[in-house]
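Presented below, as structure tokens, is a lone chain in the form predicted alone.
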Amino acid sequence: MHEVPLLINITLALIVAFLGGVTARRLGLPTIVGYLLAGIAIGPFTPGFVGDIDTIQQLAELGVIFLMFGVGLHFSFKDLWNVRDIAIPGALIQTAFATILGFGLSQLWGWTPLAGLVLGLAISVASTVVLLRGLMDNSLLNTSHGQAAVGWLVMEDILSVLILILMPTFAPSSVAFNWQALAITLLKSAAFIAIMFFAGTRLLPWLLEKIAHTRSRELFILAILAITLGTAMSASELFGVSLALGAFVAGAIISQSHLSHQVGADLFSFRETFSVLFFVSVGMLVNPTFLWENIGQVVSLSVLVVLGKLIIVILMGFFFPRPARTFLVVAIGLSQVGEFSFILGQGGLSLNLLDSNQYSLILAAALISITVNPFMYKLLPWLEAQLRRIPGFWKKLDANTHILEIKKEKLVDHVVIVGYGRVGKHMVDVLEKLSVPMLVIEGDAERITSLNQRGIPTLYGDASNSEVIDHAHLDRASVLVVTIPDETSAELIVTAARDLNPDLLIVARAATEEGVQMLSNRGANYTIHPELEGGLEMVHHTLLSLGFPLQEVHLYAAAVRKDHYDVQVNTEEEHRLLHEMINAMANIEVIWLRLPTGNPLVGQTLAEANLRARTGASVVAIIRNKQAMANPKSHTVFEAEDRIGFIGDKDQIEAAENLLAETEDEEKTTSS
């Protein structure tokens, strides 16, 4: 049998990674934790099979390239620009302070300054994968808080790329720091980026477009791989910059193409597979014995990552005009380190800035922080409650939200709308058309500006903060509409509103079926679940299209909503309404008929036409010039092209149809 060491190493690495990933998911942890533990299991520092670390690390280089290409592909200056007021200065300040703390801790351990600098930089950046997964799992990604965290992370990605560019200039040298080498590195990087963004933005999307027209899926995938790896290698060989930077720039350029989503989908399998090998290779470098012997350093570095970064971000809330809750979400999301830390650490290892034991400490802190991070989101309500108890702390933390005093006399029987997303915007547009007084509470500064330009009263801040909602004059409001998808915030808002006005009508939005019941228990009169509401609306339209009476269908839908969208027909009211619909369907029918120009009824009054006596059907409404007249009077005169609503059984409706189909000539023939 031929020895195939490459195939053996790939096979075993993927098998143990699969087992580790499954175990991690069963425990409710990110799969990255399982991959890292799998690497430790087949590493040289644990008993049993030992993988060829050089072989796996070469494959892991592909993982770095595909990871950075994916970061570039999903990189969005728009996301960053939308939250530039907090993301750009926030990321810069947080990175600086975290780096300083990490550097200071390393000096207490006796590390070299360069090793301490790499450590500080490595723990200052968070994992994109872990952050996005945490925000999605906790329904925070599409909130203003989640968007701020994503923009913050985009800025950290930019900083990480810059660090990767500059890191080779930090390499140990027998002479003083070489400023000329630094300048050359920056010039080469700038030249590469300029060439790619001026020439690449035209060439690469054009090439993908041409390949797409061949209708060959394999050629399209091959083109993506060639572009990704070719750009990364060209960046390294021709410009002397890292493979990671080349892959990032290639992804950022292709993201501008309308084919970017297809590129991401086709590259997904390659990225995930080689990324797994990258994380396994990282785990193989961890020496559990060394970590156990230096458990104090492991714990202190992990505490710095989890709690140190958390505290830094929360305290920054004193200086930025954002709700306190935004900083809590950002702080929890960024209190971990991941793939960029591994890449920076490996760069330091290859440049002899770190030794393997020092790198193991970074990996251990990453492993612990990634493991802990999902549970920290569960502590968000508790953390907020504890901070509120500190005298004056929460008030100062939320002081920069600039709560505006609304003139009380201008808000009487008004509608308070929390959130100006897609749902909130539609609500505002409708109420504005109807001239209904309203007040909007929103945590996005740009949306507040847009509303103020329309002359709509607003409050800037987090409505789950009682300091904000106290200014909404809920004691004088007619309705509170909570449109935000974050159920935790919605729960706090509904609870506070019910305390402020026990008689207030509250309409709330739920993101889950459990949330429907929870918000109802907190005091919401009507809880809307968009997905379940869509299903109910489909039932509603289906019943109407089958001819069931409108009023009965409305009543049935209202009963289902009252029963919190329980689709099982298990309440007495639902049984009764369904039976009434069946009975009504069997005995009565409603239909709209058009009155043609030549019909004898044109010009006659309702009394003169005497339709009830002639057909047995009753006229219940007339639509004329898009205006509806319900229960028209006996002196109402029929006009051509009226749409007349008749109610009656099948035979009566048929008689009405025949009557309205007649012309004047037919009537004369019939009468003669």
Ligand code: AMP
Given for the second form:
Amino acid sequence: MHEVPLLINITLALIVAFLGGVTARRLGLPTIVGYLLAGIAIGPFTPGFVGDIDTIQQLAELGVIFLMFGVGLHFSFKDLWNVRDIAIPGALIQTAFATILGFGLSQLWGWTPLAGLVLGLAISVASTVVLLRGLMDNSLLNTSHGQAAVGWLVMEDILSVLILILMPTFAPSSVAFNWQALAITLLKSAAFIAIMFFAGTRLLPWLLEKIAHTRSRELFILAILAITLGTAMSASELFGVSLALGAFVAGAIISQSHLSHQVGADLFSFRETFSVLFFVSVGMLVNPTFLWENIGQVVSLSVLVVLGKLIIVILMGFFFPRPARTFLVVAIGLSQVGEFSFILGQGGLSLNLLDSNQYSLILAAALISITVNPFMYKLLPWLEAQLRRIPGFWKKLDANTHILEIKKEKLVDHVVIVGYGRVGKHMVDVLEKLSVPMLVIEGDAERITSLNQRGIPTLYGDASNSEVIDHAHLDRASVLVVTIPDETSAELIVTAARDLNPDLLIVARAATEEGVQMLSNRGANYTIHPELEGGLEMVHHTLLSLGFPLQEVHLYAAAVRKDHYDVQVNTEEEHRLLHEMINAMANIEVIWLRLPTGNPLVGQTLAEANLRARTGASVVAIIRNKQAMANPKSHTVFEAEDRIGFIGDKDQIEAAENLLAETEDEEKTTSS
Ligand code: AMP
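Switching from the form predicted alone: structure of the form predicted together with this ligand?
So here's everything in the complex, that chain up top.
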């Protein structure tokens, strides 16, 4: 048997990663935890099969390249710009404090200052993968809080890239800090970035566009791989810049192309596969015995990452004009470390700034913080409740929430709209046209500015914050419309509003079916589930164009609505109507005939046309402008291009066809 070490290593690494990932999922943990544990299992420090660490690490380099390319691809200056007021200073201050804390802790352990610095930097940056997963799983990604967290992370990403560039200049070979080496590294990096942005932004999208026109998916994928790996390798070989930075810049350039979504989709499987190997290779470096022997250090570093970073961000809430809840979400989202810390730690290891035990410690803290993170989100409401209880603390934390004073004229009988996004926008636009007095509460500063420019009274802040809602004068409002997607906030708002004004009419948006029930229980008079409404509209148009009668379609939609929105649920009704509709269509064959322009019937009423007497067939419906009129009245006037639905036997239908064909060819379609 010939030896195939590479194949054996890839296969085994992927199999253990798969088993680890499945087990983690089953336990409700992030899959990354499973991959890291799988790595420990096949690592040199545990009994059983030992993977070849060099082989797996080389493959893991591909993981780093694809991960960083992905970060570049999703990197958006716009996202960062939208939340710049909080994200830029926030990320800088948090990174600085976390680095200082990490450094301080390492000095207590007697590490060298450089090792301490790498440790500090490594624990200061959070994992993109873990943050996005956490925000998505908790429906926070599209909230103002989630957006702030994402912008904050983008800023941290930039900082980590900068740290990666600068790291080689800290190598111990340079006893005194080597300014010359630093300057050369920065110059080389700047040259690389400049060349990429001037030549790359023209060349790469152009190349992809050309390949896309060949309509060969295979060539397109090859082109992306060639660009990603080619840029990363040339960055490292020609400019001495890290592979990670090269890949990041390539991603950022491709993100400008309109093909970027396709690139992301095509690269997805490569990124996932190789990043799994990356996590496995990271796990292989962990020495469980060493960690057990130094459990005190593991625990204190993990506490620093989870609680230290959490507290730093929460305290920053005192100094920024944002709702306290934003800081709680950002704090929880970023109180973990992941792939960037591994990459930074690995950089430290290869430059001999860290030894492998110190690196193991960083990995252990990452492993623990990633495992704990999903549970932290569950603690969010509890944490908020606890902080609200501390006299003075919450008031101070939330004191910077701008409550922009409403225009001086007193609002009475006004409509309060919470959220000016995809849903609230329609409400605001209509009420503005109808000159109905209103007040919009919105947590996004830019949206507030654009509303103010239109002269619409606004409140800036988190509506689930009782201080903000107190300023909306709900006691004298006529209606409250809650259009935000986050159900937890919607619940707080509806509950507070019902307390403030028992007679207020409340219309709320639900994100889930359970939410419909929950919001009604809290006091909403009407609850709308946008996905249900969207689905029903699609059913409506599809059934009508398939020839089902309008009335039946309406009845069906009404029954579905009743079943979903009515708290006394009756799902039987929905099925009964659907069956009735199918039966109605199956038993009676409706023949649809087009009324051509120029036919004498155009302009006549049903009574004048007298079709039953002339043909024997009866008109049961008319489809006009894609709308069906079931059972039209005798005074309904025929219009050119109407599609007329007849029932009758073969001869009667033939007579009708002849009558309608008097000028042009008729079109016959059968619905069944
Ligand atoms: P959409 O999901 O597109 O309808 O957008 C929801 C809108 O509501 C966005 O403009 C958010 O900024 C805003 N929003 C979400 N949560 C809150 C909140 N708790 N307080 C105020 N505005 C919010």
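Note that the rigid core is defined as the largest set of C-alphas that superpose within 1.5 Å between two forms. Computed from a predicted model, the values in this text were never measured in an experiment. Numbering follows the first chain given and starts at 1.
Residue 46: Cα shift of 2 Å or greater between the two forms (core-aligned): Comparing the forms between the two forms, which are aligned on their rigid core, residue 46 does not shift its C-alpha by 2 Å or more.
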